[in-house]
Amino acid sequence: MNADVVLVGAGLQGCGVALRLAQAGRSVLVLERSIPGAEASSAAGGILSPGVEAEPGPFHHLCMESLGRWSDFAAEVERLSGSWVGFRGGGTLEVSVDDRFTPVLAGRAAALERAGVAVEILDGDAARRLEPGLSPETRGAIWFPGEASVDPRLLGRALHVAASRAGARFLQGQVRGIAVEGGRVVGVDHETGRIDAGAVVLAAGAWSLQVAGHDLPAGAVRPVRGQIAVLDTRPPLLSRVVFTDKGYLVPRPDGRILCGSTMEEAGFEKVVTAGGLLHVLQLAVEAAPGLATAPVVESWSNFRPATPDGLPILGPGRIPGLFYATGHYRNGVLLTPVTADAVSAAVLGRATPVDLAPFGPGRLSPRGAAR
């Protein structure tokens, strides 16, 4: 078996740079150990918040570039797959109900308004009159309005089918290791077999260390747990992403809440606990008291692919052949896009469309170092 290029992994990134490939008319083999989308991608609660979850500088341009393709990459996707995503506009909305948090939220919007990011201070009325199921509480928010959502669930679903479509290749399986020879990468090694390519793209999330072969230092990806609930409001309590700084609320159409979420340093033991609950219930009924009545209907937990400066590692590595769409961490679902289009570009020898070198392997540790 032979590919021009191979991806491990078909989560988010692994269907989005397999796609990409595909269009480009590359002969492309995705592998996943289990049903692609499953894992971490199907977990997330879907927020597309540069404003939230980066501070001005290199990777709050990445977000930025990948937020501002996420409407096409939606339509597109389901026009090719003939499926809705549940992309959603609307805005974010960080709030304080804390006096203490107030000023370090108003801090937060004047260094971002300084790198010219659209965003509004309101006051705790304002907030209100946005999302009237906000605390009486709320001191003050700022609030994104630029910003979005996605159901991760529909999307890993319809991103598998487009890519598909496109002529992407999947199978199911366990991954020996990437094979090198001469210096360079010349396939991997399946339970099925040795498979040629040309090419290697590692995308296997929280997973990545465990693919022999990685070529990454010790430490360099590690899973980082969350945990979620989902609550049940008729008709819907809230209408866009609500933040607060002990976590999220992310509204879908149908009136469901998911609350979340922990971060917890677990190794890949993946379950859902009493202390996770109480915490992702507790902000969900400080930030919103209505939501104390609502049922909570689902639970889940998974694997936040964590790097140690908390940015993704994309495009080549140091062994010719070999490269990377990993560790997004928190940003996984946002990142899509751009990590899509970038290592496609890197993989094809193309100009990449932003800066790939701040989020280069080689960060990690002294070039030529032990691995």
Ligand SMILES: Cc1cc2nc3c(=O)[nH]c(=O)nc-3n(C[C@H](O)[C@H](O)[C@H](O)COP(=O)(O)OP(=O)(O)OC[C@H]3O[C@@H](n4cnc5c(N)ncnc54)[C@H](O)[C@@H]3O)c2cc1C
Given for the second form:
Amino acid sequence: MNADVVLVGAGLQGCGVALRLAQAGRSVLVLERSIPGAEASSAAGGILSPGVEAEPGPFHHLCMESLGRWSDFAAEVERLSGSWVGFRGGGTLEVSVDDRFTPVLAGRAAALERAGVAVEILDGDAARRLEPGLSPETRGAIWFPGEASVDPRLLGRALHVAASRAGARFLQGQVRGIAVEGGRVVGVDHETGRIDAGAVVLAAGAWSLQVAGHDLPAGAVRPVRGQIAVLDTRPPLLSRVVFTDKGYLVPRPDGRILCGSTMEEAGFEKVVTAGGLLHVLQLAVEAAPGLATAPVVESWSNFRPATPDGLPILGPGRIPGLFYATGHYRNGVLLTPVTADAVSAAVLGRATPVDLAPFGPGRLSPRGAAR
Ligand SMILES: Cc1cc2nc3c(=O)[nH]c(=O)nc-3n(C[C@H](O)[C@H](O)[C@H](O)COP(=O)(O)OP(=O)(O)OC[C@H]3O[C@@H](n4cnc5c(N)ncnc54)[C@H](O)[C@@H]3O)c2cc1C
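Starting from the form predicted alone shown above, please give the structure in the form predicted together with the ligand.
Full assembly next; the chain just shown is listed first.
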């Protein structure tokens, strides 16, 4: 079996890059050991928030580039797949419900404004006019009106279908390693045998370092577990994403509200714990007391692919033919459109739409050169 490009992993990153490469006329094979989208990509809250997630600088710029692509990307994936992806505007509210966090929030708002980021600063009453379900204790909020959310489960399915319809092939099974001969990538060792390819994109999320033959240093990607509980509210108690200093609430249009999330160094132990549920349910009820009587209808955990500096790993490795689309940590859903465009451009040898230098793998080795 062979392909121009092999993608290792069919999460949002693997499927997004595969879609763009197939649209560019390349023969594309996506190798997934499980079900496409089954891991971090379907466990995510689906928040698209550069404002809360990124300090001003190159990473904020990357996040804004991706946010700017989201509306068109959602429409394109929906058109190709025939399925809704749950893209929803309304902005993000970062609220303070106690006196301790209020000055922290005010400081953040001032820093963002100085950097030219569009924010609106609301007092408690104004925040509650936007979201009447918020606690009467709400002291104030930053509102990022241009932000949005998406439903990652719907997106994962739709992006898989879209990439398939664009011509990408999908094959189930474990990739053991990247095959290198004569100093360049020649394919992968798959559980079904050797697959030849001119280029390989490693998009295996938190498991990326388990694929032999990469040129990333030890510790370049590690799992950070997040737990989420889902509450059912009828009629919907909230209509936009709400952050506090402890976590977030992500409302879906049907009234379900995702309460997340923990940030745990727990290896690959995929469980929901009493302490994790306590954390996310407590922050939910503090932010919106009406949630105390809402039924808990679902819970899960999964693993963010975290890097030492919290930035994604995007673009070419040191070995010719090897590319990365991994390490997206807390923002892989937000960064899906820009990753698809930029990493596919790098594979095709075209100019990338954003400067990938700050996100290259070379930054991660002690001497700044990929090993
Ligand atoms: C609880 C939680 C909440 C989150 N909330 C948000 C959010 O609100 N907004 C946001 O932007 N981001 C969020 N994230 C982060 C986001 O989910 C991730 O950054 C993103 O999904 C990473 O995408 P990926 O394709 O790299 O990884 P994954 O979706 O994990 O995909 C990697 C795939 O590779 C496959 N794979 C691994 N090894 C192999 C192998 N050897 N052979 C074959 N296949 C292999 C896996 O089975 C998997 O399907 C959240 C994450 C978690 C866990």
